[in-house]
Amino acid sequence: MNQTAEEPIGRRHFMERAILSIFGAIGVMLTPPILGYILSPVFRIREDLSQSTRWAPVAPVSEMETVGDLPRTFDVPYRVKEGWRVRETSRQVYAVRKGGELALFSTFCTHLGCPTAWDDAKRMVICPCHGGLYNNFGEVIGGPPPRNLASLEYKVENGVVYLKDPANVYEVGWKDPRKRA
């Protein structure tokens, strides 16, 4: 004879089912973050490939024509995304005429990335942190810097000079010493 009535569930079976249900719920909740962590390099590569080169306006060509063989600083405004927030910021670049050609170079010392300044009295670019000295074309003339100030890529379009990737503080050609390899 078949009994259709269910037998009462004992405490042991109840606890087994309750614990398995709790562990199952925890597993379901942890699966998306774990998969996101494992697959994030794939999405990061796709994101890097989708970003195009950013160009920021420096100054009109007419203003750049007044630049001589002494460095002149220009503020380059650009936007930077920090998490969900986008903020306006700027960085300075040096502009100089070298052999009649316009050259833009970084204001950050190649020794440890300190900001530099043009000294009119000494007629050289000086890094106040460790005494790095550069001539008016950004070439090392003294101190600990291992190489010249980084040359920056620019283009002229519609009568305006644009700087490539202004958010790239540590330009290609030297390694950020604060980041370990």
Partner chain sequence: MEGSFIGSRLAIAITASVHALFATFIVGGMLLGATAESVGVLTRDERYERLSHSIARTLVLMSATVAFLGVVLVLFLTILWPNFWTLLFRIMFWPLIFEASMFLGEAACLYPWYYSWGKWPRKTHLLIAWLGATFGVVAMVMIDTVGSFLLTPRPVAPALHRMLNPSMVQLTLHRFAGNLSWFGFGIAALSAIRYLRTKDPRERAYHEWAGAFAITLGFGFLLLMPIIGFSYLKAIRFASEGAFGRLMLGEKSWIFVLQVFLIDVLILVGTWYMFRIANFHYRDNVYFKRYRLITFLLLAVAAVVFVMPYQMRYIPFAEYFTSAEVNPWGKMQPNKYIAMGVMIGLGILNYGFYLGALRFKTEWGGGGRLPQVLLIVLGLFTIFSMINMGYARENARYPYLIYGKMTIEEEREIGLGGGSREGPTSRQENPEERNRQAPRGLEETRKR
Contents of the next structure:
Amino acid sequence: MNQTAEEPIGRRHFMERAILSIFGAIGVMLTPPILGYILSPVFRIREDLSQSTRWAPVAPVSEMETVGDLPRTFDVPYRVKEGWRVRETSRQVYAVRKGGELALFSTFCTHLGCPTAWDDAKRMVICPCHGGLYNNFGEVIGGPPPRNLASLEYKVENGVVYLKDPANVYEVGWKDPRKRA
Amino acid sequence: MEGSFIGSRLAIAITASVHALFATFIVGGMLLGATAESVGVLTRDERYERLSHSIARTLVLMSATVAFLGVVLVLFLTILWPNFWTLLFRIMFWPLIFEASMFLGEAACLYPWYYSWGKWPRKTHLLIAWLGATFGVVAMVMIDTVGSFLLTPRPVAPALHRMLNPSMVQLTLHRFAGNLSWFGFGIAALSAIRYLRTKDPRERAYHEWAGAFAITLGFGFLLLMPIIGFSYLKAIRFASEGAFGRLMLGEKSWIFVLQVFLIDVLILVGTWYMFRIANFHYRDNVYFKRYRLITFLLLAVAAVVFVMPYQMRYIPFAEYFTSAEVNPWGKMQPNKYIAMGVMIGLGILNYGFYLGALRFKTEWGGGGRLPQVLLIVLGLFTIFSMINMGYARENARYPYLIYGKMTIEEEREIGLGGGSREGPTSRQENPEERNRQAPRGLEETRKR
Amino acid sequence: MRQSIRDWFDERVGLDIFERMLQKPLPKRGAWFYTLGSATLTLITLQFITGAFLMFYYVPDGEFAESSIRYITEQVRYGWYLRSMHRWSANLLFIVIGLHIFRVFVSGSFKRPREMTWIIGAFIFWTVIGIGLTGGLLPWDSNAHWIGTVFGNTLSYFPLVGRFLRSALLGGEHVGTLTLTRFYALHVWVLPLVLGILITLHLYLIRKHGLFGSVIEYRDQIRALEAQGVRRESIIVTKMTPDETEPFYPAQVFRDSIIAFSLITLVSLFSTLFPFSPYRGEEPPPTRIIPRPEWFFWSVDEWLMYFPGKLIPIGLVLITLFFLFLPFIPFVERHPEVSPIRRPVSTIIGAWVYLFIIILAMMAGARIFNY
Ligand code: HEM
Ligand code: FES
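The form predicted in complex with its partner chain is what I need now, so please give it after the form predicted on its own.
To see the whole picture, the full complex is given below, headed by that same chain.
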């Protein structure tokens, strides 16, 4: 480089350092806010969930009484808060009578979360994505799913069965992070 | 009458499997022969030329046999199982016709390919070879639509669904890779025999090289087979649950245990052979010996895990050794997957080493007898596993001829079995019940 | 007149740079294979154009996205055409990129001194995959919803960071309002910007180094250098004799134009004959929805299926490593030999990988068609 006598090494050195620091400072001013901005929803999940439906009505008890030991599908309407919007939506659950007790379990395949369906002819719950197979109680009998279909909490009030936390979709993957092992 | 019906099954089964064995050999052979010739043109290495020429001769000798067996098979089907054959022919008219004409096309390319050797211009000659190979592959695809339809039929209309039934693509890929693998091992075994029978060092050099080259294809495609087979079984399970249960969990599951055993042997012996051939290149490497030892140990453990049967009660002669009905160690899930992964992974690695060493191999013919014996073993086991697979496939549908649509009983009523038509009752008892096991539950295995 | 206009621009812009670019010598042999790169460029340009115009009507909002797409396809004049062009050309793009990578790999063109070209190419490939992935969600029909769900859940199996990745990408635990805006921003602005920069660099590097000739010619050159005692590692083969080359303009531009014309005709033909309709008939009831990934993700889908239960992360990590490995290929295969026949190990492995990917995709396709 052309170093002249008037430009002593110190000055040049200073400017190089200064350039670095200036751009470093610009980076510091921009990066954390942007990261925080992008990741904001991640930190707000809990808050959003607390503003979503806690208990969603599934069906009257009288109707549930008719459920046998083959799963029947119910639509569960609920509200979910997502960012700035509260959205009306619905999901499905299976209801089945297991040992005399009513059991609700999820329709979401535990593998990658596809919507499963009960196949009457084959007498299995079948996942259309990668052929996960479950029996009538949602227990895995074949295919890639890592665990049984998630069993869901419910309560009975005023003759109606309510599903707990329908928006809290922790039903895919190895284990339910809400339950401490 | 009873005897003749069983006889008819036997006759059809034998013709069909021998026909299939030769036909697949020819499809693989056309592909490999064309490849070898092309590589020969590109590298100007005369050995490829010679190899493809001898492949062509083998194929010419064989194709007449295949055609003969095919005709015999059709004759048998028409005479012995007229009902089934008419139905199938109606459903699959175009694929079958197309298959026959494609076979004709293949033969029409094969003969000029062989007889014009050295006479036609190179490009025309290569073109003929590849054209014949393409015809062969198309013929195979066509017959696969028929074969897969028997096991996993779909509603007959629309035609696209009939052709692309649930296991069609998997069967085609399985056969495609399988043919090449089978042909590779077959040709390797043939060259091994020639190697052992000659004393001429130049001949020995050529035959040893031909075996090593054939193994690059045989083993390379062998590694694909379990992966495709997995998807194939999944497709069968999806479409014909009963057949899957019979094959994997039920009384015929021992066939599959046997098959896994054969795959184990193929991979182990193949690896052994590759190490023998590649030894010259890695001999000076201090880690090589250790690596080889570890590989074999891992492969052996994986092979044992992989072959571990679950339903002990269905294995012939198992009662002399154990009284357990099922394996006391359980189903070994997911250990079997891991074992399979280890075998394929190590297989790929060793294959890479083998290819890397082959590049530098210049002296051929001094390898001794052992590798050649290994090649013959490989060839025999491949044939064995082909027959076994065919047997498994055909037995899985029992008691159906077309799964879920037509049973053997129905053929017997109308065909050879004599005129005792009892009306619809025999049809009403649902044959699927025979395959269905006790109530579903966790009992049900998660085997592949 | 023409000359004076030219001079006017030359003085202010410096046309000589571009003219020199147009004169850059290219190998004569295998020239048709070299059109694959520009074919990719054609399709990407088409994507930019059609995409920009789709943005005029599209609304990235959970409530309106579907209706706006329906409006584009059913009411806007030629809306169906633009949308179908965008989708067909995206499909074709993946094929053409695959072929381009294959040709570059087989002809050994990624070797010294072109490592950076390859590395940037690999980054381009990642970006294109990202664009394809985010674009799949924008129609916002039920299929898109499930594709997003499956994608997010796949990410969640990554060891340690899985759940965080899923929430960060989807903007929440599941696919919802925030997911769409994110994917929209990524699809129409962030990733295309990155892609644009990367393509510029890619093209700059290609112009800097010139194209690799069809390799077989270099064999003698390498041999001669080796005979002189030069170490193999230090041989750089870039020079071609003049009779092996011809200038980029007009011969190669002519070929490129023919390819561009055929491609766009093809896309246009497909769009007219098989336009994408927004709805597959009536909306089916939720239980009967069968999520169908785009075909270019089929092989990944099939691959992940082979790893059941506790093994899922293994499959996921393996496939991630495969993608991460792409830019390192020039550093793994370092010897200067470029002929596919004289480096059979690489050729066989490359062909094997392609075959494997195709087989996986075919099997997944059969599964998806039949389930
Ligand atoms: C949007 C995607 C891409 C575009 C528009 C593009 C464009 C081009 C063009 C126009 C060329 C010169 C003509 C030719 O060789 O075909 C080229 C060459 C090249 N491309 Fe790409 N490319 C893309 C993706 C990739 C990818 C994904 C890779 C590798 C992973 C890659 C690696 C290379 C290399 C190494 C060369 C130099 C070839 C040589 O010098 O012979 N490119 N690219
Ligand atoms: S999502 Fe259900 S099996 Fe993969």
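Think of the rigid core as the biggest set of C-alphas that the two forms share within 1.5 Å after superposition. Here the structure is a predicted model, which is why all the values come from computation and not from measurement. Positions refer to the first chain, counted from 1.
With a cut-off of 2 Å and the rigid core superposed, E157 has a Cα displacement that falls short of the cut-off between these two forms.
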